[in-house]
Structures are given as C-alpha cells and as structure tokens.
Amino acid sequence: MKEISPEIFYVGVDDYETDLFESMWPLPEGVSYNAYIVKGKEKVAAIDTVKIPFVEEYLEKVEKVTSFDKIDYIILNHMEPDHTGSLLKLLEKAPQAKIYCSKKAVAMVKSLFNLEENVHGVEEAEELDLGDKKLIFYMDPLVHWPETMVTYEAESKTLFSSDAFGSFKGLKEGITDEEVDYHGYIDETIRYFSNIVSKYTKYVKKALDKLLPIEIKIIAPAHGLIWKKDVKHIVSLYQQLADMQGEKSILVLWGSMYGNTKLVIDAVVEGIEEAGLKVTILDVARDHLSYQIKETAKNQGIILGFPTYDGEEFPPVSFYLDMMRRKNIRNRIVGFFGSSLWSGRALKKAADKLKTLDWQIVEPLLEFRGKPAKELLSQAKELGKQVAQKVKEL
C-alpha cells in the first residue's frame, strides 16, 4: 500500500507464482496487478481489484487505506480476470458499493459475476464526483478488449488507464519511476505491448489522439510502472510501437536442423555490424516466441534464416510468422537465407506471407543446396549490410 498523490492510493499486488500470462508469454521476473483506491472528501472509489489468488493481500491493503464500509463504487476498467478477479470478494466486505463499467461491461459483469444490480454502464466522458476528486470515464475499445475504459481524475490528473501503458516484470523494487531505474523495465513494456496490445494498433492511435489533449501528470497503469517523473516518456515510447517505429538495429532469427543453415549467421552478422548497426541474435527453436515477437517489434530491420521442411518453412518459423500476422506487426525490412536439399521454395513462402504486412523483402533470396559455398557466405555478408543500410536510410 502506498500513496501516489494526496488521498490516492496503490493498493495491487506482485505476482511472482505464474509462470505464464495467459498461459503463453513467460514472467521471469514476475507481474503485477494494479489497483488503486482514490479517497474524496464525500465518496471513497477502488479502481479494479487483483487476481483472485491474491485477494487476501489486496484486501488486507485496501483496508489499511479505508474501512470497507466507506467504499461507494467500484470502478473495472477493463473485465479481464487478472483485474476483476477479486470483485467478489471485496463485494462481500463492501456490499453496499455500486459498480461502475463501460456499457459494454455490462453484459460481461452478469455472465462473469452473475450481478445485475447496483450495476452502472457509464456514458463517455461521464463524471462522477467524490467531493474534492472527479472521475471521468473514457472508452477506449480494443486496447484491448472491447469494453476497456480509462479512468481519469482530474484533480490530480492522474490516468488509470487500464492494460495500456503496462509492462510485465512485478514492482519489488518500487512501485513508480521515481523510485527505480525505469529504463529497466522498458524492454519488459515493449514485450508486453507486442505479445498483448499490437494487433490493435489502430485502436491504441485513436485512444492517444483521444487522452493526450487531456493534461496528464501521473499514469496508473493495470500492470507495471506508475509513471511520474516522466510521463513523456512512456507516451513516447507507445506511440513509436503504435506506429510500428522499430529501433535502427536488425534481429537475426534463425533455425537450423543439421547445421547448415547455422553456417552463415556469422557472414550474416559480420555484414550489420559493418553497417554499423547493433544486432540481436535469436534461436527461433529455443528462444521463446515472446522475444522473437519483441525484438520484432523492437528493431526495424529483420533477418530470417531456416531450412526448408516438407516443402515450406521450418515449422517454428511458420509458427512465427502467423504470429507476426496475428499480432499485425507491420513495415519491417527482411532478408532471408536458408539451405535446402531436395525441395526449396520455402523462402519465398514466407517473403509471400511477409509482403502482405507491408514488410520490405530485400533480394537475393539466399537459398542454397547443403552446406554454404565460400561464395554464398561472401553473399551472405553482402546480405547483412544490404539489410543494415535499408534500415540506415529510414
């Protein structure tokens, strides 16, 4: 429990048990849940709830704050159950509390919870009054379910704004960007807007057009970092990811059966690191899809290299590349290189599926029979810098 601003309270949770978000994308360093209580001079709101295998904790919080009797609404922002996990039971302390939801979270709070009464679907930019505070809802649809909101309180102009803004790793270490180094945790924002929030891109511009006219001065997120000391930031960084505006440096992914295709990565990255961009190097078989979407996501120029298998691409490569369809990460530039032996085509498979994101494929395709040649390693470095020096001119 802490406070972030006068009579506005963290009272979320860390969890350091779940190995995996939505059973798919690894918490190494954990996750938290956010949750807030605001405190005006006439009416007392909490703003979401935890995971319900936490709720002890967050009630044992959220009573340190205020008596459960004194608790007027409860806001959900967002209906997912790492966010309302817990309604329930802070409903059975706090009976006589109105819930407050967007108007599409209306239809959910009954088919989750069972509850219709004392159940408000709020209007856009609706206010509700606490006395000194005031909350204003905002809709912010597909950012990223359909009936998320934002709340704002305009006193202290803070934005509780739901999934968006958040990061995966957990808060032991501080709970804002006052307290911590928070350049730690922007790779762990990064991967989670590109495993989580990035097919809804056109969504996440509309919300940003939509709240960043609003004066914001702290950013409560549901997950990660509260953000005060430099709101720009965070606001930065998400509208380059909303634009899909990579860093100008390469991921080479690659995979490799029987060593072949292995064989060239050196050529490959000698040929970047020429150019003089920064390279990452990732084993698309060993290396959890959840970095390869986000060191997608986080350089502008990619290079993929695997074996053609059973006439198409290397399964893990198939794999990744429905996901970059699914997750519509678009406008990268991309080579490729990949040994075959009785059956090719598999490059250009994937440079197919690739054009239809708007990815910029550049040529040759460097398919080659067995182990590499001298001279195809010699064109494999000549890949590298091609690829290097594309991304240097954006």
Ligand SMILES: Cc1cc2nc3c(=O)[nH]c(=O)nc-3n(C[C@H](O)[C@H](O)[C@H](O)COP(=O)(O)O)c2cc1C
Second form
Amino acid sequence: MKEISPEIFYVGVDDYETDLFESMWPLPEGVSYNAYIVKGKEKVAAIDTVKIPFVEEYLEKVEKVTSFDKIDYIILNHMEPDHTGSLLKLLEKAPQAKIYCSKKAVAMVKSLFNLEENVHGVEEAEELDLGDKKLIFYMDPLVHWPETMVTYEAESKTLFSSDAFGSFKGLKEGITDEEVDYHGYIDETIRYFSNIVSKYTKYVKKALDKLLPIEIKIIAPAHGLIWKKDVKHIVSLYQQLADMQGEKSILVLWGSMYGNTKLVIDAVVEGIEEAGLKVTILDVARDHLSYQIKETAKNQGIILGFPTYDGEEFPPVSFYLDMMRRKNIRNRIVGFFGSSLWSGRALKKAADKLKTLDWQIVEPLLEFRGKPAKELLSQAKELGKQVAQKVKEL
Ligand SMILES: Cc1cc2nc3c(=O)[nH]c(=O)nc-3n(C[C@H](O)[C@H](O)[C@H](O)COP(=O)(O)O)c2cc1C
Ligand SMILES: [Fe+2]
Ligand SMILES: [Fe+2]
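Return the form predicted together with the ligand of this protein as a structure block, the form predicted on its own having already been given.
What follows is the whole complex; the chain from before opens it.
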C-alpha cells in the first residue's frame, strides 16, 4: 500500500505465480494487477480490484487505507477478471458500495456476478464528486474490451487508464517511474501492447485523441509502472505503437527442419549489419510467439526464413502470420528466404498473406532447392542489405 498522490493509494498486487497471462503469454518477470483507493473529503472510491487468487493480500492493503464501511463507490474500468476478480469479496466487506461502470459493462456485471442492484452505468464524461476530489469517466471502447472506460481524477490530474499504457512485469522494485528506471519496463510495455491491445489500434488512436488534450500529471494503469515523472515518454511510446511505427532495426525470424534454410542466416545478417542496422534473431519454432509478436511491433524491417512444408509455409510460420493478422501488425518492410525440394511456393503464399496488412514485400523472394549455393548466399546478403536500406529510407 503506497500513496501515489495525496489521498490516492496503490493497493494492487504482484503476480509471480501465473505462468501464462490469458493462458498464452509468458510472464518471466510476473505481472501486477493495479488497484487504487481514492479518498475524497466526503466520499471514498475503490478503482478496480485484482485477480481472485490475490484477494486476501488486496483486502489487507485496502483495510490499511480505509475501513470497508467507508467505501462509497467501486469503479470498474474494465470487466476482464484480472481486474474484477475480487469484486464479490470486496462487496462482502463493503455491501453499501455502489458499483460504477460503463453502460456496456452493466450486462457483463450481471453475466459475471449476477449483480443488478446498486450498479450504475455511467455516461461519457459523467462526473462523480468525492468532496475535494472528482472522478470523471471517459469511454475507451476496445482498449481492451468493448466495455472499457478510463477514470480521471481532476484534482490530482490522475488518469486511471485501465489496460492502456500498461505492461507486463511485477512491481517489486517500485511502483512508479520515480522509484525505478522505466527503461527496464519498455520492452514489457511493447510486449503487452502488441500481444494484448494492438488488434484495436484504431481505438487506441481514438482514445489518445480524446484523452491527450486533458492535462494529465499521473498515468495509473491497471498493469505495470505508474507514470509520474516521464508521462510524456509513455504517451509518445504509445503514439508510436498505435501508429505502427517500429524502430529502424531488423528482426530475422527463421525456422528450419534440416538446417538448409538455417545456412542462409549469417549472410542475411551480414547484409543488414553492413547497412548499419541492428538485428534481432528469433527461432520461430522455439522462441515464444509472444516475443515474435513483440519484436515485430518493435522492428520496422522483418526478414522471414523458412522451408516449404506440405506445399505451404513451415507450420510455426502459419501461426505467426495468422497472429500478425489477428493482432493487426501493419506496415512492415519484409524479405523472405527459404529452402524447398520439389515445387516450393511457400514464400509466395506467405507474402500474399502479409500484403493484406500493407507489408511491403522486398523482391526477389529467395526460394531455393535443397542446400543454398554460393550464389544464393550472396543474394541473401544483398536481401539483408536491401531490407535494411528501405527501412533506413523511411
Ligand atoms: C514434412 C515435410 C513436408 C515437406 N513439404 C514440402 C512441399 O510441400 N514442397 C516442397 O517443395 N518441399 C517440401 N518439403 C521439403 C523441404 O522443403 C526441404 O527438405 C527443405 O530443404 C527443408 O529445409 P530445411 O532444411 O531448412 O528444413 C517437405 C519436407 C518435410 C520434412
Ligand atoms: Fe484486459
Ligand atoms: Fe488487464
């Protein structure tokens, strides 16, 4: 329990136990479920709760800040169970509290908790007076679910932003960017954005357009670091991510069953490095998809190397391509290389899938039979150089 601003308390918890977030995304450094208590002179509001396994720790923290009978409102910004899981347990302790959520969330509160009474669906920009403090609610649909809203506290100028601006990684080293160096959280912010939020980039942009004209001194998301010192930094990172602007660097994502495709990687990397760009290399079959998606969001240039398999791309690449579509990762510059033995064609099929996401294909697609010949290796180096060059020119 920590005060992030006068009479605004952090009562969230760290989760270092769950292996996979949403049963999909690895959590090597954990994740936090951020919840807050806002104490006005007259009224007290709890903002979000935590995932149910951590309810005891959460309630202990709440009780250190306020007695339960003083809680007037429970604000639910987003209905995903990582934030609403402890609602019923909190209501057992604070049955007088009125639930405030978006109008779209009202039906979800009924479906998930069978609650109808004492539930208020708020209007866009509706205000809730707590005395000296005032909460204002803004709808933030599809960041990350259709019912999501954010809550702004007007006196401290704190934006409780739900999943927006959030990241993976627990907060045991400190909860704000005043306490810890934010650089250690950036990659986990990009991974959170690209894995969880990026499908709805259009809505992230809409939300930014709506919220950024408001003066914001503190961003208090539902996961990860609370931003006080460098609010501008997280905002500009989010703008870049929402605009699908990667860094001027290259991801080489490769797979190979018998080592023929693998023999080409060094030449590709040599070409990229000669052009002066940094390169990240991931194995599509062994490095987790979560990091493949994150590195694709992070790098503007992508080079994919994989063999033909049953007339199509090597299967882990299919999963990756499908995720590019589902997570809506757009506007990359992409090159291809890979081995086949009989009729090939996997590279062309994969390239066609990416065209629909506005990925710019760098020709030629370097498909070769069996083991790469010397001539192929110099073409591969040229491919690396060309992709890097196009990224540099952006
Ligand atoms: C299960 C399997 C399916 C394959 N399907 C095709 C195919 O449909 N078309 C083709 O041209 N080659 C196909 N091949 C041949 C591989 O593309 C070829 O062996 C290639 O050199 C493997 O590259 P790698 O050493 O990088 O794994 C297949 C190989 C395997 C093992
Ligand atoms: Fe969510
Ligand atoms: Fe969440």
